[in-house]
Amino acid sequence: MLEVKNLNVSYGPIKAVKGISFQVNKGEIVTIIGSNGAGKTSTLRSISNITPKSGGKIKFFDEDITNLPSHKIVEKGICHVPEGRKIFGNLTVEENLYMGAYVKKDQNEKEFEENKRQVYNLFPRLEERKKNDGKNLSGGEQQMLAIGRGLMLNPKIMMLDEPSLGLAPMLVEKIFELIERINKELDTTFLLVEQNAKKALQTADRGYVIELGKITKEGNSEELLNDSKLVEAYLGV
């Protein structure tokens, strides 16, 4: 589904992201882990375009979409959920997910109801909150309102950026739970970035190790965590 080759970024002379390759298949959950630092956001923001490429090339489903701008990446299906999550603080939540809409402006109101109803029946509590506004809510009530906003799009794959940044232990294993019921019942594809590596690598089928801008192991997810010095660096084992 989703193809990097040789992707480098660069931040003036420092270069963040030094010539990786990895691919994410139909229906699977992979992991990017890493130190912080190591290289995963820019990644992602460059798969977006959001952040300008030195070098490389990515395709979706065959198609080159290296130079797309922006919102043409995200109308192909490419749902990107930012570090930090960037909901919209001063809108309410019902209208943080019209806005997750916004590309799909030509689809009628049935299909947005059926969109909304599918995502408060996986986070009913975002509508117990609908009409509060998004700077209003606890940060884990935001990061379900940040997937959410995603999931309107109806996307072919979700680029997650640290979702449980910030987020109590509780609040994790719910969030992680979340994303493997949207894969199941959505079909819904996930690259996902994590510093929690334990964490990611018991949700995803596989996962890439980066280090200072360089992938440095890949496997399944069983095969890496019981990879000794995987677990020595990243697992605090």
Contents of the next structure:
Amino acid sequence: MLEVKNLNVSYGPIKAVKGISFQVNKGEIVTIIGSNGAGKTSTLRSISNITPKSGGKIKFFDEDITNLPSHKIVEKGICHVPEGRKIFGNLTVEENLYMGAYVKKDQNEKEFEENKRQVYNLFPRLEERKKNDGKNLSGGEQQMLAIGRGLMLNPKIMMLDEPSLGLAPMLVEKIFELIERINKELDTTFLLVEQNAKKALQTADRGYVIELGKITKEGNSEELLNDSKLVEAYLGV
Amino acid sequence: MFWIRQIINGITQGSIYALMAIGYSLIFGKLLLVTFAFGEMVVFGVFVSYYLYAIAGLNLFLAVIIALPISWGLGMLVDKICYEKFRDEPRFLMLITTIGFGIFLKSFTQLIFGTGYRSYPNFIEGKIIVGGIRITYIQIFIILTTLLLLYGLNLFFKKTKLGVGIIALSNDLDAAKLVGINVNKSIKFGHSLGVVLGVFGGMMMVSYYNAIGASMGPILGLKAFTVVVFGGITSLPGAIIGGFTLGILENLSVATFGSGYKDIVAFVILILILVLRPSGLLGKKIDLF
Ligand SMILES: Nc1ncnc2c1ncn2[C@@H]1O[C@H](COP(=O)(O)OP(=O)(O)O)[C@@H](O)[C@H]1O
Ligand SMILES: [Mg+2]
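What I would like now is the form predicted together with its partner chain, since the data block earlier showed the form predicted on its own; can you produce it?
Zooming out: every chain and molecule, the one shown earlier first.
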């Protein structure tokens, strides 16, 4: 459903992404793993068009979305949960969820309430804190809120940028479990960008390895987890 | 009696400052559009209404009602020229573009409307005496209109998608884009709204003091800036509190020291706040540059 072809991203003279291509099929969890500075965030940001591309083509369900403005891309059902969560700190949990449904023009109260219920069922902790300002949540709660806010869109695909970053191991475990659950229960497709290669590959169906802005390996998760070179480089064994 | 009267004058003046400051705070504090053309835009908009009234001969209210959408258009134009291309650039660029545009607009206003002061009519004539205190209708008009507008703005920012979107984008621009807010459109709208609020405040001011001059821009801009710094640049309630505070203090100082000292109050406040509490009464820290 999402097809990226020969994507390039530059910051002035710095080439951050150098012609990468990959695709995500409906219902899959696909991960892009790579170390810090490899170009993962630039890739997602340029798909969402909040960072300009210097070349390449993005297709979503056979429609060319390369040059659509960011809000139109969201309207297509592409949800991007950015690195560092970026929740609205001055808004409450509930208001953040309301913002997540911003583009749902004809959504009535009932649908909104249903979606909210769904999010609260996945993340009971958010319901307990619904009147709290975003900035007063813990890192884990903020990550849940960022994903919850994204779910309010009923997205076709969710692109998550390092959801495990800065979380305690137990919470990391929980976030990945929830990703699998959302994928199964809500039939949401995932593009998961991670440094935590092992966890990401254990969750994903397929993976790509990105190094210095280039994709150097791809395969299904089993294969990649059993790749001895990769294990040495990323999986810290 | 004398002091009560001064306070009523102060509240009237404060209403005007509050409106202008909300406009300024919206532009500078919420949208983070650095502006040095605010006062000039206000004066231009007010002059348009003066022109329609005094030279084209329209009814004053009609003149005002036509001048407001023209001011809205001016807001759009300034966004196009001074901001749109530079959204992702360092903010000092906006400082330069708006200083430049401000100079242009001031000269343009002088060219069309002349350099001298003109007399601007009262929106409403007459007065009532309540318990021995004289209150003019224009004072009542200004205070009531301001309260009504503040109420409407509060609803706008709490209940409408566009309003909530502006608050959200001021909170986190990337996040706003990623929930699907059309950031460019929202910024344009917010900027024009800010300009129109400023112009409307300016119209009430010149109607209250009966005088308008093309060179009033910078001092108006500085007053709005002071009020907003006092209340906290990012805080709209702060702008309201700041507006009323400055209005009342100015009038009390005029009553005490004479009118020659009026403008000093604002700048003493500005300096004290910048030294003692740079984030203002209700504001939070922002990194503008
Ligand atoms: N805004 C920016 N300006 C300049 N260079 C950037 C910017 N953002 C990222 N980079 C550079 O681009 C490269 C890729 O960064 P990024 O996409 O954030 O990688 P990752 O998310 O994999 O850590 C890095 O070398 C980084 O320093
Ligand atoms: Mg990153």
